[in-house]
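Form predicted alone, single chain, as structure tokens, below.
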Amino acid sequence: MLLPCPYCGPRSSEEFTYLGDASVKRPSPKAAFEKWHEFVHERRNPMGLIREFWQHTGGCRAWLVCERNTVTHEVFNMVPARSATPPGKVKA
């Protein structure tokens, strides 16, 4: 699978490290134990379009957000994590 690093161009997925679901919203520090338990231990494993954190560990070392289809591995977008839309927000 090729991933399009915004800084280095298309690279093999072997140069990247998967860092988890980028659509999960972190609970507030004062949230109940159950909310933190869900955040840390209970993850969905959806089929289809998802947002994921990746780090280009074999290249520029940038943290990136990738939008891809988990069934076909088609990549739709890959942007620096700092410029990605946070979960639950809509870009204006």
Contents of the next structure:
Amino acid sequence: MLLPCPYCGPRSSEEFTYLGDASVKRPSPKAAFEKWHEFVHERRNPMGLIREFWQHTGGCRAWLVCERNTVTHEVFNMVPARSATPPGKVKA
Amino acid sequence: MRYSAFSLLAQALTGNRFAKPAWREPEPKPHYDVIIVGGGGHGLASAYYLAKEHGITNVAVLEKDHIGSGNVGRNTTIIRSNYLLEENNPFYEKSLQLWEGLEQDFNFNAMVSQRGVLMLCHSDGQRDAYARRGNAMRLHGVDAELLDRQGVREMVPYLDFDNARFPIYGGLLQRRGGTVRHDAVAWGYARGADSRGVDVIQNCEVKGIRIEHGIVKGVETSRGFIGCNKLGLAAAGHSSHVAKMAGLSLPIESHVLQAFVSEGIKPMIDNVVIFGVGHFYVSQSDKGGLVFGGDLDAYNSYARRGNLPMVEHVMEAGVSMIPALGRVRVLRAWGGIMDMTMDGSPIIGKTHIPNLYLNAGWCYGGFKATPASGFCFAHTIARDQPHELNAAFRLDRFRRGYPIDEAGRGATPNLH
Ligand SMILES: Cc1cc2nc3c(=O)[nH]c(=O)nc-3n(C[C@H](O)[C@H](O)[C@H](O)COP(=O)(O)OP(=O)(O)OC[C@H]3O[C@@H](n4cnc5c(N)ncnc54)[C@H](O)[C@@H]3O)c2cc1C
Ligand SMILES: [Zn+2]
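Right, the form predicted alone is done, so what does the form predicted together with its partner chain look like?
In what comes next, the whole complex appears, and the chain from above leads the way.
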């Protein structure tokens, strides 16, 4: 699987470290317990399109958000995490 | 028909002309007492124990593909009960005990082979951790032996003992661990359940769960609606997907795990040997092929195939442990989808819907758990309360703050 790092170009997935679903939103410290439980434990685990965090640890070390299909491993795009749509705004 | 040496001989002498299929291919009935979603090892075992232990025989197992096409037919066949935590250990030990009597119990040759499982250690710290684990096992009445370097050498002389980076210090041995022919487990449970009246329905995909007034009424399938009084989910890697149909959000991510088999070679590896670094485990099948695997690919996936970096990593780990493997050719590689939980331990229990039961989160250790999982899930469904062995595996343990984290890695599914 080649991941298109916006800084380094297409690189093998082994150069990257996976964090997981980027649609998970960290609640405010005052949020209800239930929100924290959802944030820490529950995952949509989609079959199909996922937006996820990767870090290019073996390259530029940037945090990135990748759009990928979990059934076909097709990679659609990869952007710096800071310029990706904030999780709360994403319609998954 | 009961299988025996006599029946084998009779079939052989009559050219199998009177052989009957091992299970029926029934049409789905409109309604069942219990429906199990997923004809993998756990679903079939659950149906078998529902019929055998609880006399509930109006049961259907719905499988979207053919039975054995999921992880039950894709794993590296290792069974063991060398767990550390007190929630896990008695459960896996029960499973091992059920394996020990399984073939007599369901009258099918599953080639249960207690050839011993040896986990290697490569540092003082790792040896201490194994000593602690071995002691925890023995406190639960489970067999465990800590071998020193010489003890390991006598058992498995072909290892690279003086590897510059990962020298072998010793190992933790469970002699009662071993391997089981995985397909035969699916077939044996299917045949045993079928002969007690359970309908094993293949090519029947569950596409929706009908819920009225907070109660499950049945399932929408590719072969129409099928009603039920109780519904049990045992869809392994697809658990999140199926549970979503009932509005459940699970503490699970699906990940791909790969496995490999080599060309057949002369008998070399008599046991199961597990490398203590990088994760690599190997055994030799009765056909002579070396069966081995390693870690997850580590990104979310529903594709039953992985990528090359993990292939390379597994081969590197294998050759570091057994340099002679460098000469062996790999024949086949494949992948399966793992339901990785947030604490690395499974879920068997009730849900917020009174007649919906969940069996999920097997990570990559679910094959060895098959008998106990079916046994406990059947109990939970039949009695509407967990067996004491699965009482800790409840779904709400995450919310309540009681994770069962064997590896101590926290809520990171791909690291368990
Ligand atoms: C490569 C690999 C190596 C492994 N090695 C080991 C090992 O050495 N030891 C060990 O203990 N464990 C091992 N495991 C883990 C073990 O195989 C699994 O945890 C276990 O098999 C999961 O339970 P199961 O048998 O019920 O799963 P499965 O056989 O996957 O059963 C689930 C079934 O549900 C069906 N299904 C899914 N969705 C639907 C639907 N909507 N409708 C109808 N049916 C549906 C699927 O088709 C599938 O047949 C390994 C797994 C893999 C992939
Ligand atoms: Zn980069």
